[in-house]
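Below, in structure tokens: the form predicted alone, a single chain.
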Amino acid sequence: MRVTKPATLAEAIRFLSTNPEAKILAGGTDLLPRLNQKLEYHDLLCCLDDLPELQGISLTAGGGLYIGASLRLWELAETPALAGYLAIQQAAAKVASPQIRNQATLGGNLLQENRCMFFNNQVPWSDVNKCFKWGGNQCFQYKGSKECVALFQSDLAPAMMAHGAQAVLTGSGGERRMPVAELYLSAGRKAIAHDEVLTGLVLPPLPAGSRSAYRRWTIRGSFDFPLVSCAVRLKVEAGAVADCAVVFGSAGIMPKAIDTSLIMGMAAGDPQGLAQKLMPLINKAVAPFRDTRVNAGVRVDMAKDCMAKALAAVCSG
């Protein structure tokens, strides 16, 4: 295996453009375990860890924040400038363990590979009965599926989506921006060209009366991926809901936002009423993912609990 470490973003993009087989490496907490477990192999890695263009947090001209994609998760969780974007800080603080948060990056968490117990645990028969991730033509999560439906388990993606974040991508064709939600495609694919780099995220300014929270269910309290999670952002005007975003993580192949128009104008001091109004939408938002840890019905109940707790947190102010 060969590892190259470009000195600048421009150099990295040129390298990726001329080496289509290269794989991007940042913090490495997602990619390196799969390489060590021989779940995949790459002969050429392009390390972007220390590129200056991917670092830091700064104010945007519109009064929002620009966050470099290489920012460590512990920095996201503890930087005072992000205190108003509480769901993001809460999500960053929940990822894995302190050791991993010291190394893992924002970009890596958002672009992490979808996970599946049949693939990531390398069950004994996987070399014979190959799934889509192994180059086969079947999915063991959903036997009749025509593509991979492995679970997307980023903590930060739903929180970023709830806050209306935009992804900044830079490649040989220049810079482009898109809502974070549009990064995610079917079968776990990402809407990024091979010669593009996720350089950062842009958060819009915080509106007056805006609050947010992030809640999740896991088997263990730490060092665990979420079974299901929920990020909520609420804007309150004159005691009523003026704007709201509810986004579920670990809901399926990508984060899933639900329609919150049902609660516009309702009293913001009644989190139970808001939750009850939105509960019926969760059944379709959370995919019945086949798993040995919890069944589909329990995952839906967990999603409802996450949303109710997140709503209670934002409604309490």
Second form
Amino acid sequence: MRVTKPATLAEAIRFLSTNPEAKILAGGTDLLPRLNQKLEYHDLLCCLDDLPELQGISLTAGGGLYIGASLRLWELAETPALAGYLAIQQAAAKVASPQIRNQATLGGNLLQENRCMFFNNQVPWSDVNKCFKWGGNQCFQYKGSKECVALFQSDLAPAMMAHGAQAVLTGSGGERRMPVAELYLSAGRKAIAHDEVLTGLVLPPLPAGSRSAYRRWTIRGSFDFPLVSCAVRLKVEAGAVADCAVVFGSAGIMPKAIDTSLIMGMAAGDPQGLAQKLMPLINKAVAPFRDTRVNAGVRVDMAKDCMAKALAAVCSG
Amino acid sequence: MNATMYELELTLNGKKVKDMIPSDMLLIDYLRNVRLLTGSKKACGAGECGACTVLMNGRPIYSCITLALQAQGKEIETIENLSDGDTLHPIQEAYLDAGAVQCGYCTPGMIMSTKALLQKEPQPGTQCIKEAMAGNLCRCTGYQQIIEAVQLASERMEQRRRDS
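Same protein, the form predicted in complex with its partner chain this time rather than the form predicted alone?
Next comes the full complex, this chain leading.
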């Protein structure tokens, strides 16, 4: 395996467009474990984590924030610039362990591979009875599935979606922007061309009266992937809900937002009432298959609990 | 730009070093096999155990899931930088005195995480210690003694600061 380390973004994009086999490496905390475990192989890596164009946080002309995709998760969790975007900071502070947060990047977290209890745990027969991830045509996690249904377990994606973040992609054809939610396609694929780099995220300005929170369920208190998680952003006007986003993480192959129009105008001082109203929507939002250690029913209950806790946090101010 | 070799320059334990290495070499392999610093251990290879923990620009990272070329221009500190000749660093002494070293395999990583924690937070509470050490596993399961060792190191380093 060869690894190249371009000095500039333009050089990186040129390299990617002339080397279709090259795989992007940022912090490395998602990709390198799979390479070490021989779950994946690449001839060529393109290391982007120190590119100057992908660093830093700045104010946008519209009063929002531009965050470079190579910002490390610890910076995201601790920077005062993001103090109002609490769900994002809470999510960044919960990812894995301190060592991972010191190395992993925002862009890498949003574009991490979907994970599966069979593939990532390297069960001994997995490369003989090949699943979709190994190039086969079956799924062990969800028997009868026509495609890979591995879970997308990013903590930051639901928080970014709840805050309406836009992804900035730069490639040979120039720059384009899309909502973070649209990055995610079926079977864990991402809506990014081979010669495109996720260079940053744009967060809209925080409207007055907005609060957000992120809650998740894990087996261990720290250093764990979420079994399921929920990011909530709520805007309150005169004591009533004026705007609200509820997004579930580890809900299936991509994060899932639910329709919150049911609670518009309801009293923001009654988080239990808000949660009650939204509960029926969760059954469809969370994919009905077992995770590593919990069954489908428990995952839905955990999602309800995460939402109730996140709503309670934003309603209490 | 498409070469198999890479000219790596970094500050390793306070000294500038320069080596020609394979571009796909892991940082842990560079430290152990090229620089012969075998204190950091290569164990899980998946960022799950913390035995390979070293400091990059003062912050703990897993050197088994970091490529050596990602350390280009950075400062790397390993367990070998802690003792002053035969005189142990107060954190190392505290680990011994608290009985926090059993088989010892996780200890270099644990100590590097402790060093980063105490630099940032000289007098951490128990919860703070647990959070900071969450990325290091001890399969002898001596966690209580490890927490006590961090507290002891914190007290001793505080005492030294007062004395000096």
